[in-house]
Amino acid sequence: MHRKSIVVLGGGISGLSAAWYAAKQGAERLQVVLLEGSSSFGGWIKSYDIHNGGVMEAGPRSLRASGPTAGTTLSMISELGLEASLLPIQSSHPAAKNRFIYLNKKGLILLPNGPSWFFQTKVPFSRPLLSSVLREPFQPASTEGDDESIRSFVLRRLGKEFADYLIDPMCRGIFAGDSSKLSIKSCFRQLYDLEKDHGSVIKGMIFGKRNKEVLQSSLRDKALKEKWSIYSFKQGLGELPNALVKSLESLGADLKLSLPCTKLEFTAAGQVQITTGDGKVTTADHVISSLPSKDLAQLLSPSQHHQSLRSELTAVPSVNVAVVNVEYTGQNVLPPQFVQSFGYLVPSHQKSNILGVVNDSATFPQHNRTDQPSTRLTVMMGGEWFEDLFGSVESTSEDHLASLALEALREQLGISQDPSYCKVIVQRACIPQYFVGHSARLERIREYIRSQSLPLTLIGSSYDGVSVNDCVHFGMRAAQCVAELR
């Protein structure tokens, strides 16, 4: 029996993940190695402690319980023997309720969280929401092409107050993106499929049948009975790839810090050779890449002749997001309504430096430091408006972006204190944008890496989904297909 070999470009959290499910087929079977050309593991998810027992986040910093692909990750968690290690936060918690936006003029604003909302009129809106969702199933379905953005779907089927303060700050919170630029079919592929099968969304979701989960387990069915709402781990979220490494290492799969690959080349025999940065080659049945699609095009090399490849993997855009974590002494520095809330965000629309904030002591607690009290927040920053608000990211300095996130929070949140600890981390290219049109590029991209048989599988946020869940799921479904093929 051939012993396959598989080689993984990318130690985040996808490449773990198609590593990880590739290495259980058994190392008789396969022969995996990964590549990663940082000194760690892990990706965007990076989460560090700062001072006596207080954790924060680089990156992510809570996983959603539900979800079309939730299941795969939490099957992956009981498998890796990370559920003692669990925070789950139940939907009915205040910190999983209570979100706000902010308006320039009106400060914070709590969004939907109840059955009162569909019946009485409440800031900022100036009609109750049933009234919107009464209509909708009236409203035509699109006939004009086959993608368009969120904002041009939400205003046709629940106008522009929907579109306004629910998706265009949901859209700065997700994708730090445009929802004027966002599609659709690929940001939100269920509210597409329930238009396009039902012809509208209310309809779809009182008569169309509900997704089954991919992945069942009884974490799974843990987290539906106790109704979680999002989780992390005890040490941070960066317990799951740590987890992953380890338990890649005891399947015997080869893991390579600090040596990217720098040169894909396909073989006449139906193979790839990998060059690294030590200047090996070594030849591999196939190829699984995990990383950002325009890093990828700079690997194919130009003598084979897939120029069109490469433009299509260097068209997908990302943007730049700063994250700002901020400690402050004492519990008493939010304002009341705030204090056990996710966080809020704010509408595109409103003049501000920032895209939002987030309350990390009210979701996890667990993560303050230990020998007094403590008030974490992150700020996030920049995204689609990086260049607009800060120049270059090559040009914008750290203290300038603490600085302006210190100054919203004193003049959004009233917090006039300095911080016990203040941190920026730039995250550069760390979120694709699916604009318009993705769906039909990443077709294209599939079409040919079929028409030309290369021995490539995509995996990673550049193309099927942005969040952990996503990347975990496709990590998966593309280790499941290598696995079976000849």
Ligand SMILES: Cc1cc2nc3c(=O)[nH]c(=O)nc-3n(C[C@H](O)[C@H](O)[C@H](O)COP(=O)(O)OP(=O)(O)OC[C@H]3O[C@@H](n4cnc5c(N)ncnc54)[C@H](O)[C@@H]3O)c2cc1C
Second form
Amino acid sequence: MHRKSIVVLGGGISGLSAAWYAAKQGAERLQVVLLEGSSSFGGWIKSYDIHNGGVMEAGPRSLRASGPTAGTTLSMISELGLEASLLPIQSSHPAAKNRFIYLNKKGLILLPNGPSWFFQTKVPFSRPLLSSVLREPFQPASTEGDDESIRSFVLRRLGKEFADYLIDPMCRGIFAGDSSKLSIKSCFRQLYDLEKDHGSVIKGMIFGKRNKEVLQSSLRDKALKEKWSIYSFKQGLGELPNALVKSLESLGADLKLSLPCTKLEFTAAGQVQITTGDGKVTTADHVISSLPSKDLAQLLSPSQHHQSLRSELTAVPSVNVAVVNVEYTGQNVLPPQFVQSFGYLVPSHQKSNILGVVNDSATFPQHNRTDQPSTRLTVMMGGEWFEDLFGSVESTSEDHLASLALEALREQLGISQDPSYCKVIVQRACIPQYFVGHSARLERIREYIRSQSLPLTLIGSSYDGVSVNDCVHFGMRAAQCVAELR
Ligand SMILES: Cc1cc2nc3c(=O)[nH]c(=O)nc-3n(C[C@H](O)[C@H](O)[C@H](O)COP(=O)(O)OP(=O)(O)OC[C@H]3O[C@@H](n4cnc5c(N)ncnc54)[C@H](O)[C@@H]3O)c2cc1C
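The form predicted in complex with the ligand is what I need now, so please give it after the form predicted alone.
Every chain and every other molecule in the complex is listed next, the one we just looked at coming first.
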């Protein structure tokens, strides 16, 4: 049997997942090389230790335990032997249930977290949620175009208050993005499909079939039974890429750190030549790229005339986010109603320098320092609004961002004391934005690759989902498809 060679570009969670699923096929079947350009694996997943046992996250901080792609990560965690390290949060836990928004004149407002919201009128809504929900099945489905913004979809189906107080802040929390630009089809595909298939989201939720994508595993069954909402690991999310690296090494994969790919050329024989930062050229049967699409576009040789592919890849925008990890001494620093909560988001129609605040201590108190009581928070800033608020990412100083973050915490949470720890991490171009038309762009990109028979598969957050679960799932799918290719 011909031993197929695969090169995976990028050692973030997408690339590591694809390489791991490929390597599990057996070294005699697939030869797997992974190139990571930076000096560490994990990409945006970056857990780091602060003093005395405290753990902070510079990127993602929790994974969802449900949803169509969550089962893949849970099954991977089982296989990697990470179960003992899991920190699950059940959906009944206050840190899963209690989420707030911040409105300038009203302060912190609890978002719907139980059945009473359906029957009672509660701030910020002008009527019980049930009235919007009952009307939804009677709203006509869209007949215009194949895609629309999340905001326009929600305005049509559920009204302005849903769009302003629930969906707008949610988009800032997940994508650091603007719900009036983001695509419903690409960002919330399930909602889009429910309307397409059933004419209504509510009808579809009641009568539709459950998504079949979910990968079954005993850990997923446990998560379902115990009603997990989100989870992390004892040493932070970094445990997942670390375990993948260890397992990949034992499976015989060749992992290269600090070795960027600098050029990709496709040969007439249907192979791919990969030039690396050390000037060497390697030939492989297939390349799986998990790089941000813009970075991949730079690698495609202009002499090979893939101009349309290059410009489509370059056209997927992404935003900068400033992550400000803050620790205060003591546990009495927060307003009482906020102590047991996931955090709050500030809707885009409110004047504020921040996107929101994650109450890290409530979610994962195990990550607090062990020597004395403390409170850990993370302030998220920028996203789609980064340049408008702070100017160019190159010229914004970390000190300036830190002072704006602490000012927001003073004003919005009433915290007057100085922090015992504060670190600003500016993550450049870290969250791709799936604007209206993104899915059509992906179809054009994939059709081009197919029509030219390029030995290239695209994964990573630029394409089919930004959550870690999506990255793992589509990494697995890519490895399976490549293994099946002749
Ligand atoms: C601040 C923040 C908070 C988030 N919070 C959450 C959360 O709570 N939950 C959640 O599920 N998701 C969250 N996300 C999203 C999620 O973390 C990312 O979408 C995901 O980690 C992306 O993984 P990836 O492997 O696709 O890309 P990346 O992590 O970007 O990995 C790509 C890798 O490619 C490498 N690379 C680049 N160029 C080259 C080259 N030429 N050659 C070789 N290597 C190269 C890079 O160094 C990098 O390691 C968050 C993201 C951010 C930024």
